[in-house]
Every structure is written in structure tokens, then in C-alpha cells.
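One chain comes next, on its own, written out as C-alpha cells in the form predicted alone.
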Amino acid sequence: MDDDLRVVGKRVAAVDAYQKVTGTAEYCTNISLPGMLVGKVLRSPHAHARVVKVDGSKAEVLSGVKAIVTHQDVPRKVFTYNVMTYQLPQGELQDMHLFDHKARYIGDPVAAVAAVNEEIANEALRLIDVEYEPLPAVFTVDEAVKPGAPVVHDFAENNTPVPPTPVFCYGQDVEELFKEADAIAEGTFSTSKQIQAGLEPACSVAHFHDGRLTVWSQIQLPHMARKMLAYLFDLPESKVRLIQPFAGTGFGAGTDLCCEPYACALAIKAGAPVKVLYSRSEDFANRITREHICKIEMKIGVRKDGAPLALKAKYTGDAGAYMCKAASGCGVALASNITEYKFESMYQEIEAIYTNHVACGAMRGFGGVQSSFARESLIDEVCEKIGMDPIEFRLKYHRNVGELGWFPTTQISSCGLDECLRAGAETIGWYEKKALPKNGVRRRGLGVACMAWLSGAQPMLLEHSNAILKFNEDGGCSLFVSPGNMGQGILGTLAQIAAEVLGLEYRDINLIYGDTDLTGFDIGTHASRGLYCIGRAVKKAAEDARAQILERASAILDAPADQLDIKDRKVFVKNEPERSALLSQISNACIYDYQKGCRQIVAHATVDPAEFAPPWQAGFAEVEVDTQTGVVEVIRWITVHDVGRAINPQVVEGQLEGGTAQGIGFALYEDTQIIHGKLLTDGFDKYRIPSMLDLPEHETVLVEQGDPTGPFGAKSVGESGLFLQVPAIANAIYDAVGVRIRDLPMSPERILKALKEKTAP
């Protein structure tokens, strides 16, 4: 890699840490415009019910009410509110209406109000009378496919809009395989709905005026928001403009819309902008969250030396009242199996199926989270068995450069693992602390797992991305780009890619963002793809204006392109430095050109990247285990991460650790109740995610081996950080007290009753 950067591998501030750090950033929950009316979504109090009859005849006459919607109101179109549909040719199942005539769940929309004040809009809701028929319900996979069940959709029979659908298979038959295994471990894994618990609860403004519809929100795809809503409400796209403001919320909730189709409605109808803010329990039990509760049944075949043979899986996802991301959330899963480890074959189903309770949708680390926790468990129960320690099998048996990738047309691109392993293993004692004895009330362990991730979920979905980059008269440069901003630090990373080809400053770039009437087309942020692919297109775009700045700069200082550089603001002659010319003056004589010759340097890079470029890490774990209380401490954890290039070291680490404080709490703490179809845990009173005294000592490592198709040959981070928490603290348990947990969160319940079980007679 190159050592001579300026700009790339720098630790740079924030762009956006004034603002933040001020509180003058704007987000959607300080949105304030003048006339704005408060929206107010009625919702179903049943599982399941027809709504026979909707009445706002008591609200409309309530002072202050300035409009009711209800299925009368808006076009009556199949929708969904996952916007990642339009990344397939065929898409994904659309099966929601806005205020249908039947509620599939609690909280299903039923009508909305738009009022001068929320104690107003508040009233109007309870002025709405509506006439429920209540149905019977079901809350599990088990209870909705069973015969005579309550039918949640039509069109699904069985309630099983997914049956049981071989994806990504290859090799051999695999029960052939297994009856050639020396070790075999399999086991049915399960997982919980985990919520992204953002500190923004969910928040739109919409504004319709003079034909136009303009939209605030949180979204982390403004471009595939504003195809769905115009579609929702007969607008063509060019009439609907989507700002994305700051979002105090993301980590997958931001790639399915919530609340702005209501606030479209609302304010289509009242004349006025209209916000819609959810209250932390509406939000908790509204806004769709982890992409389903999954139930895994897996199974590896390996031989006496360790050689991988065959793995069989099946993901049953509890999709919800409507689809959403659940069948996708489950096909990326059986995806992430095939990148890790040589098996010589797979066969893998895929299934989704309705209940009554709130969708599902996508939350960080997207299926690939609970494929780690079953697959990393299962290959610590085969070393066992042969006597191989884990980490010399994951060395020995992962797949390398060349090799196949997640999807069945792809390469692996690059890969640091080995390293990743060794230095992981020599950081927190592996070898010598796995020889120590196992005694005592407290226990401690160790554990270890791995995982290859994406940059973008190419080439299975659409990843376009464009960049625009326009030199202004003084030599700065604008850079229009329209990544999902979610306080990542990707603007950042961008404008170090455009400042480094450019031969500016990182302050120089002056980054236009977050409304589509000005940037082009970009599918967003999802699927780790903010850096590598639109970064790839910054690249490209800067590469572009560097080149016409040279082609320029020709002419003034009368030598060829090719012997010309930038460097500090400056184009000079290679050879003869002192030879040079300002940015800006050349800029700016581009801009006045007296002689006719006038073009203002604009450049436009357009990507669709097909590479897979897999970011690698290795997550180790040191826990100690109260046997008596079933307590787990989780006393240090160790990430190493293959990132290539880190653009900027800080944000790389920043990610990797609020990773781990996520991944700690789906491992140990974090876990939905949905009783009867109402999600219980709708605060963070009960709902608890790890605090700063729950974090063990920490520590990243960066590996820095170079990507040939990345930006400066970077990789991904975003979603890495939360893959291998909970399999690495599940090896870690057994490592301490010898028994596996298979249900999340390994919780002290858990952790008892299976002490118990292992020493009863």
C-alpha cells in the first residue's frame, strides 16, 4: 500500500462534530416550520381484528383539528415499507396497505390525525370510534402453521409466504457427506427481536405544497424512499423531494420507512407540513426491528483431521404481521455461511411465516449475526470432538484470495485473517490461559470465533452509486454524495478519498448531501457498502476533475499533463517543483476564461461494483461464570479486524467498539417479550441494552493488508463490529462451566437451568 498519503489513514475530526457537539446539528425531532401541525397515528389495540368501520365525524368538529385520514383518503396500493425492494429486478413481497381493512397486529395504523398541538391531536384520537370484529391470533411460527390456524394474510397458505426454499446449495449430497464424517455437530439455535434503540425515536415532516411533496426523515435510502412514497400517493418522482437531516437513529432501522407515509397523508390532506413523532414506547413497538426472531437448524460434518465436509442449515423466520425483510434477512444468512470455511458442500432452506405481532426488518449485521452464532458454536463442538483447537482449524480450513465468496459468482478479493487469528491469540493469552485449571464458584473461559462479511451487497442487489465533484473559483471543491447519514463518519472517509486525489485538504471538500433534489441517484447505506462503493465513485469523480485540472494547468505552465502533480493546493512540475501554479488560480481562470474558453471543472463518477471484497475479523472473549448465580462478566473481549485500508483509524475503531456494546447486549441482556402479540419491553425501563459500566476492557486491532478494488484499498466496518460477541461468549461459557447455550440472551436463567441438566443424574 502507499505510505506517502497526506490524507487517507489520518485521524481527522468529524466533519459534523461541531455542529453535533453545539447542538446546532438539525434532525428531524427539531424540525420547526412555520404552521407545522402535530400527526398522530390511531393504532389497533387487537392482534387481530376487520376493521368494520372507521368514524371521524366527533374529531373533524374538535378545535384545532385541521385533518383525518383513513383508508378513505389515500390511494388503496399493495406497499411495503421495506424500500430495499427496488434493489432486485423482481422484488421483494409487498403485502401492506396504508390503513387496511383488516389489523394484523397491535398497533397496526387504523386512521391519523393532524392537529395545532399534540394535547389536541391526542383528544381527536379518542374522538375516533371505530368498530372493531376481533379475530383469533397467532403468536408463534408453531401455533400459524398448525391446521385450522387463523389465516393472517389470503394469499399466504398455511400462513407460509416462504415455504421451505433450497438457496445457495452447492457440491455433493450432503447426507452422503455426513455419513463420511468423523465428527458431526448440529443443534437448533434461536435468537431474539432485538431493537436498534436509537436515541432519536422515530420522527417525519412532510410538506405538500404547490404539487410538490418534500419529505424529512431518517431514512437510510432517501432515493429508493422517494420511488416508494411517490408510488404510494400517484406523484411522479420529480415531485417528491426527500431531505435527510441528521438521524439520531439507524443500525437497519433507517432502511425500511415508519412514519412518513402518515405524515405524507396528513399533510397532503391539511395543506400543511405535518410531523410525526413517535413516543419511545411507540416507537420500541411500532418501528420494525432485528430482521426475525430466527430459529436455526444446523448441522456440520467434518473429519478426523479437521477437513470441512458438509453443512446443513434451515432459518425459520417469525416474519410478523407482514414481510418486510424477513425472507431476505434469512437468505443473507445461509449467504454468510459460504464465505468462512472450505466445506466441500451445503445444503441450506430458507423459510418465513406470519403471526400476529410487529414486522420485522433489518438491524445491524443483517441474518449474517445469527448465522456466526450457530456456525461458530457448532465448529468449537467438532474441534472438541477431534482434538483440534479452534483456532488452528479456522486457520487452516478458511477460504483465501481467489476462493469462493458469499454469493455463488464471486471471488474473494483479499483476505487477513491468519493475521487477524495470530494476533487476537497473542493479545489476550490464548494459549496460556486455555491450560489453566477450572475450579471455584467463579469460572473463567475463553473464546473464540470468526467472520467474513460484505462491502455492499453486490452483485445479488442493485449498489449504484454516483459522485459529483465541482471546483468552485477559489480552488475548494463541493462533493455531492448521498450516503445514509446516521453519525457513522462516513461524510468524512469521503471527502479523505476526494482530498487525497485531489492534493486539498480534508476542510477543503465541502460536502453536499442528504437531499435528492441535489445529489444523484445513490441506494444509500445498508449492507456495509457506505465506503467501498461510494467511496469508489468519490474516487473515480476526483480522478476525473484531477485529471482536467492537470489538462488545464497544461497550458499555464507549458508542460505536458503527464509530468504535472497537485500537492498542498498546488500544481507543479515533477521534475522542476518551483514550476507551479495555484489550485485556485487555475480554478478560477477556468471559470473567467476572457479568451472563450470558459468550463468550470465538474467531474461524475458513476459505479456498480460486481467485486466482493469481504471484510475478515476475529472476535476472542475472556468470561467469568458465577455457577451460582448464573451471572456471565464478560472480562475482556478483543475484535481484530481485516479492514484493509482505514481511511481514518478513529472511525474504524469507533464502529468496531459500539459493535461490541451491541453484540454484548444480543448476547446477554437484550431480549423482547412479546406476550399474546404485544411487544412487552417497549422502553429502555425494560428493555435493557449494556450501559458504560456494563463494557468489559476492550481493545481493536487493525489489520491493514490493502483491497485491490477498494478506495485506497479499504473495506467494510459498519455492520462488522456485532458478529461474534455472542458465539464467541457462548464458547467462552462451555470453556468455563461445559455447557452450550443455544437461546438468546444467555441469560442467568439459562445459564442455570443448563448447569443443572449437565449435573443431573
Second form
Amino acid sequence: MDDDLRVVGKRVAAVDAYQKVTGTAEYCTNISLPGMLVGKVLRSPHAHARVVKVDGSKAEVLSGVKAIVTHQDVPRKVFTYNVMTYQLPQGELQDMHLFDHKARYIGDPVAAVAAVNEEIANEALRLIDVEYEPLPAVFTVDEAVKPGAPVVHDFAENNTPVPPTPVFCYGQDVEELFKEADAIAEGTFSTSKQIQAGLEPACSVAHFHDGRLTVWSQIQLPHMARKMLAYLFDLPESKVRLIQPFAGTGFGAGTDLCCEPYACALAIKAGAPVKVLYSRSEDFANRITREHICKIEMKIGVRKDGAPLALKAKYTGDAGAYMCKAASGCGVALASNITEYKFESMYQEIEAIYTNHVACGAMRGFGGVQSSFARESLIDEVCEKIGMDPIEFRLKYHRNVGELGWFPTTQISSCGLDECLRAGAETIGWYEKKALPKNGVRRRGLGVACMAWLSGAQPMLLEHSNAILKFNEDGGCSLFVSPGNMGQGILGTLAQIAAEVLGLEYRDINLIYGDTDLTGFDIGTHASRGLYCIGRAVKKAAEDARAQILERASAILDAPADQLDIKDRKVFVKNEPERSALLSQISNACIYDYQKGCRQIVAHATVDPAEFAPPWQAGFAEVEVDTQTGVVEVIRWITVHDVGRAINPQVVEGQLEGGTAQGIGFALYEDTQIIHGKLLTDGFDKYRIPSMLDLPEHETVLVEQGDPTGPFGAKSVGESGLFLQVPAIANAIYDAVGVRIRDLPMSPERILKALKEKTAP
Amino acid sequence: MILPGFEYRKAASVAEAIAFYNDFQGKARYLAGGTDLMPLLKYRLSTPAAVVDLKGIQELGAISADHGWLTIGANVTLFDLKNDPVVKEYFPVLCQSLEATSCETLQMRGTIGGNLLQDTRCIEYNKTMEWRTARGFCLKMGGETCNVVPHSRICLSNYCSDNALSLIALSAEVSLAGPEGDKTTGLEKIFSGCGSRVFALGPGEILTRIRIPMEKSRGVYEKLRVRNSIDYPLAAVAVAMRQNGARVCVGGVGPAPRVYDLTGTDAGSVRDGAQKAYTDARAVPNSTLSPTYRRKMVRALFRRAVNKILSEGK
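Would you generate the structure of this protein in the form predicted in complex with its partner chain, following the form predicted alone above?
Let us now look at the entire complex, which starts with that chain.
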């Protein structure tokens, strides 16, 4: 690794840190525009009902009500919240209508109102007269596919828009290989419908003025959201402007639209700005959740020396009422199995089924979290069967550089998993602790799990990014980029890349972001792509700007450009450093050149990457299980992550530690309880996520060996943090008390039940 | 979520608070720390015409040890009580239950009086108005039947004070002042046993003080919750042991704590006591954990708590 770096690799404070800790950062929630109205959504109380009539006449005459919108006020168009549909040439299934004639889950929007204050808006909702014809509803995938089940969408036979479909299979017949296997492990795993649970509830502001629609949104994919909203309201894209202030939520929730269409419809009708802010309970019950892979059936077979033979799996998605990302979630679950181990053959299927639940979108670790649970649990099981240490297995049989990436035609560009496994085993004391006897009421155990994720979903999905750099006369510059900005620390990291290339300080880079009118096109933030993809665009633009600066400096310093270098805001001749010019001098001369040589330094770069640069990780858990109550306490957690290069180690650690909390929550207690389509756990008091005080002693170890394709060798880290808590904790529970838990959350009750079954004669 | 409109009065004495209560013909709620009342108001689970603030009543803010009692004013915060040297020395079970109450930030806000008089909780009750309207009102909201146990005529929502259990185990008494006069009674006697009207208090009565006999005790508080950092109990057991025996109080399951005086501390008595508590526990599906599991945990925590004290004493 090149250690001659001045800005990259340094622990600099996030660019937005000061604003955030002093409370001056602007979020959608605290945007206030002159004459802004309060928008509220009227929702179906029925899980499944025909909307026979919507009559707003009584609400309309209420003083203070400025607009009521129903299906009559919007163009009737098929659309989807899932704006990622634009990343595939054929798109993804679109099955929604704004205020449809049928409500398909409890909470499905039927109408919306805008009023001068919240009280009047709420009163107006009560005055809207809706006639429903309730229909029988269906809440499980097993019920939904039975003959005679209620039909959620007319076009989807058996409520099955995606029937069992094999994807990315390779090798020979897996059934033949299972016959050769010396050890087989199989099981059915279930997961809960995790809620992203951002601190900021869903919020959007819209303003329609002078024929242009401006939307403030928490979306992670601003340009594609603009495209969807333009389509929905019959406007050209250029007439729609999407602004993304800081978002107090994300974790994938921002890869789908949420309240934006309702804010827009109201703003267009009212002719005034409208803010739609969901209450906490409304947010939990109506913001589409993690891709809900409700069931994973998986089987693996290995030889007696551990050699992995075959993996067969089926992923069933409970799509809820609309498809959004149910099928793609299952698809990613499947793809993420390909890269980890050298299986000779794989056969995997996906299936997605409609029910009358809220739809599911995406959450951090999309699909991979679920498949890691199944795969890493079963690996642990076969290791026990053949008497092999789980770390030895992983060291011996993980894939390596040049082997299969997730997507056909892609290859692994770098791999630091060996170091991850070795460092983690040493830190947690794997071999010493494994040898300790297990007895007493509270028993300790250790577990390990591994994963290989991605740095953007190219070439499967379009991952187009642009970066623009513009130099001012003082030698400072503005960097125009458009990632989703939800607190992950990407902005400063991009500035570090530009500053490194340009010989500037981190703070010399002025960031312009979050506005589709100002920045170039960008897919935005999803699939851990931000640093890898946008970072490559920034590096490319910075290199172009650097070349322009050197060319200009060449004339001033009377030396060939290739003999010049930039450092500390100064351009100098490499072997005669005293021959130098200040960057400000050069930059100023580009702008104020009275000799007719004006040409401001502006650089633009586009990238559309095709390489597959997987970050690798090993996670280690030490747990203590109370055999009388079934309560699991995580004593220690260690994440060892191959990030290629940590551009800002502090940001990387922050990402991973946040992921640790989400992973432990998903493993042990985040539990979306729904009865008859109604969400019981609709607030932080019932849907419990770990607080800082609930976190165990945890450590993050970074492995940095550089990736040949990433900017300064960097790979992704965005989603990586929460993959391995579930399988490593499950494996540690087994190590402690000898029971395999295959349902999430691994609640005390489930553990106690498994313990009882184990001891039963 | 915004608060509904109400009149606000701040009382400087207990008598003034009762007078305010009478001014509003009883359509008033008393406010101390507010950690229980504020969410109820925001959810419209309580819609009083007036809120009478008790925080300004200085005389209810003291802890004193004399005449063989530790007397605690109702306005004393959970945090201050937890750090009181006498509580630490004499009543470890109370110290533990205070520590297990919510988080320190809320312990600094919440008062011991408010903690004891907190409303019961149910997964289908502590909800927004929209949610409850769509579901239909339950017994506790004035409806015809329970939403958790169809056809049930009694509300079994959970009483979630941690400290009531330890105080009852310590044989604490409470003083009540109301329009009809003052009285002192055993803490365990203020419960009605019905979740829709939790306390058997007269209209306008204010819990002014709590007193505990000044006798050193050994104690253990065991609490089942999902997160150790902040959650309400889903089952809990407090045990206080003094020279003349052990008193166990079980809570977090159902609308009132249950008291068990252990006659002996041999393995059989402990097992029988735990089994009785298990049989008595009326757990219903009104929390995020299943009733079967919570009942089992009543038994497990009962035995664990008592055995812990016994083993400490050895």
C-alpha cells in the first residue's frame, strides 16, 4: 500500500459533524416555507377492501382546509415506490396506483388533505366519507397460495407474481453431488420483518411553483426519485427538482419513495408548499420494511475433508401488498452465496408472494443478512459433523482473487478474508476458549461467521455516477456530487479523495450535494456503492482537474507538466521543489487572465463501473446463555473487515459499530408483531432496538490490503456491519448450550423451548 | 404528536392541589415527573380538563429517617432515592428495583409517587387514537370487551412499577391525602385488581408519602425484560428478607402485584411458593412476549431471587 498519503486514511471529522452537534443541520422535518401547509394521509382501516366511494365534500368546507386529493385528482398510472426499477433495462414489476380503487393493507392511502395546521388536517380526515366494501384478507404466504385464497392483485395468479425461479445456478446436478457428500446439513430458516427504525420519521415537503415541482425528500436515490415523480405527475424531469437535506433515516428505507407522492399531489392541488410528516406509529406501520424473506430452505453437502460440494436453496419472499423489492431481495440473498465458498455446484430459486401486509423494500444488508444466517449456520453444522474447526474450514474453502463474483462474468478483485479470520480468532481467544468446559446455569459459547458483499451492484444494475469539480480563484474548489446523504459519512470521504489527488487540505473542498438541479446524475446510495462508485468518479474528476492545473502551471513555471507535482496547495517542479507556484496563483490566472487565456478549471467525470470488488468480513461472538430463562447476553463482539482501504477509519468504524447494534437487534429482539394485518409493535417502546447501553464490549479491526479497482484501494463498508451478528450469535448459542435456533429473533422463549426439546427423552 | 388542550395549575401545597382538583369538578389529573402522564395525554388515553402540577410542593420532596421509619416524600425522584445512603444500607431490594427502572435520564425526572401510581400497560392499549379506533375500544377505553382476551370482562393489563414490588416486599405503607381527609395504608392495599381502574383510591386523593419500617434487610430484585437498558418489566420478583422471614412480591404480570410471605426458606417452601406464584399469575397476550413464557419466568425468577438471598447469607 502506498503510504505517502496526506489526507486519505486520516481520521478527519465528518464535514457535517459540527452542524449536527450544534443543531443547525437541516432535515426535511425542520424545513419551513412561507405559507406551508400540513399534509395528512387518510388510510384504510381494512387490510383488504374495495374503495367504493370517497367523498371529501364535508371536509372541503372546513375552514382552514386547502386541498383534498383522492384518485380523481391524480393521473391514473401504474407506478412503484421502488425507484431502483430504472437500474434495469426491463425494469422491475410495477403494481401500485396513487389512491387505488382497492386498499390492500391496513394503512393503504385512500385520500390526503392539506390544511393550515395539524388539528384541522386531522379533523378534515375524520370528515372524509369513505365507503369500503371489505374483502377477505390473507396474511401468510402459505395461505396466499391456497386455492380460493383472497386475490390481492387480479393479474397475479395464486398471489404469486414471481413463481419459483432458478437464478445464477452453476455446476452439475446438485442432487447427484449430495449423493457423494460425506456430510449434509439442511434446514428451514425464518426471519422477522425488520423495520429500518430511523430516528427521523418519514417526511417530505413539496412545492409547485411556476410550473416546477420542488420536493424535499429523505430519498437515497434523488435522481431516480425525480424520474418517478415526473412520470407520476406528467411533468418533464427538468421540471422536477429533488432536494435531499440531511436525512435522519436511511438504512435502505430511502431507496423507495414514501410520503413524497402525497406531498406532491397536495402541493400541486393547493398551490402552496405542503409538508407531510408521519407520526412514529404511521412511520413504522406504513414505511415499507426490510425485504421480507420469510422463509429460507437451504441444504449443503461437503466431503469428509470439508471440500464444499453443493448448495441448494429456496428463498420465499412475503412481498406484502405490493412488489417493491421482494423479488430483488430474494435475488440478492441468492447471489450473495456465490462468492463466499468454493462450492462445486449451486442451485437456488426465488419466489415472491403477495399478502395483505405493508409492502417491503430494502434494508441494509439486503438479502445477504438472511442468506448469511442460513449458510453460516449450516457450515457450522457440517464442520461439527466432519470434526473440522469452523475457522479452518473457512480459511481453506473461501474463494479468492480471480474466482467467481456474484454476477456472471464478474471476478473477485481482492480478498483479505484469511487475515480477517486470523486476526479475529486471536483477538477473541478462539482456540483457548473453545476448549473450556460448559457447565452451570449460565454457559458461554463462541461463534464465527463470514461474508463477502459487494461495492455496488454493477454490472447487473446500472451504477452510473458523475462528479464535477470547479476551482475558484483562491485555489479552493467545489465538488458536486449526489450520494444519498443519511449520515453515513460519505461526503467527507469523497472530499478526502479529491483533496488527496489535488494536493489540497480536506477543508479546501466545498461540497455541493443533495440537489438534482445542481449536481450531475447519480444513481445515489444503495448496495454499498457510494464510496466505490462515486469515489471513482470523484477521483477521475480530480485527476482531470489536476492535469488542467499542471498544464497551466507548466507555462508559469516553464517546466513540462509531467515533471510537476502538487502538495500543500502548491505546484512545484519535482526535482527542484523551490521552483513553485501557489495553487491560488494558478487558479486565479485561469479566471482573471487579461491576455485572453481565460479558462476556469472545471472537471467532470462519469463512471459506470463493471468490476466486482467484494469487501470480506469475519464476525466473532461470545455469548452467555441463561439456561433457566433462555436469555442470551452477548459478552463480546468483534468485526474484522477487509475494506481494501479505509479512507477515513473513523467513518468506517462508525459504520461497522452501528451495524453491530442493528445486527444484535435483528438477532435477539427486533420483532415485528402483526395480528390480522395490524402492526402491534408500532413504536420504539414495543419494537425494541438496542440502545448504546445494550451493546456488548465490541471491537472493529480493519484489514487494509488495497483493491486494484477501488479509489485508493477502497471497497465498500456501507452495509457490511450487520451481516454476521445473526449467524455468529446463533453458532455461539449452539456452542454454549447445544441448540440450533433457526427463527428470528432468537428470543429467550425459543431458546428455552429448544433446550427443553433437547433434554426431553 | 401534540398534547391536547387543558388548563394548567401549579400547586404549592397538598391542600391547594386538592382545591384545584375540586375547582375542575374532578376532571383533573395530577402531574409529578410526567413520564407516565405525558404519553397518555399525547395518545389521548387521558383527556383531563386540567392538569394539576404537584412538583412545586416542597414538603413532598424530602427523605427522612426517624421514629423507626424511613419516610419518603412522593416528589423524591427515583434517582435521588436510589442514591440515598439509608436506602443503600437498609433496603438493597429497593436500590436494585430503582436501578432497574427505565434509564438514568428518566430516573432523574420520574418521582417515586408517580412511579407507584403509573397506569397499567397493554400492547393494544398504549396506542394512537387512529390505531385504537380501527381496532375498536377495549374495556380500559370504555368498550364492551377486552381486545386481547375476547369476551373477557376484566382488564388484565400489566402494572409495571418496579419499585412497588420492592416496597411491598419491604412492608411499606403509603399516606394518602384527599378531599375526604388523610389516611395511611399498606401499599399493597391501594390496588383494585382490575386493569381498567387500577387503584382503589378515592377521587382527588394524592399519594403524599411512603414509609418503610427501619429494619435492615437483605434483598434481591429480578426482572425480565427485553433490553436491560430501559424496558418495563414483563415479569418481576422482589424479595426482602428480615429476621422474621421473607416477603416476596411478584409483578409485571396482570394489574396488581401479588404478595407471598414465605414461612420457611427450605427448598420445599421456596419451590411451593414459586409454584403458587406461577399458578396465580394471570398472564395474557398483552406484551411482546408470550403469556406462557412470562408465567414460567415468574416461577423461575421467584426461585432465583429467593435462592440468591439464601446463598448470600451463607
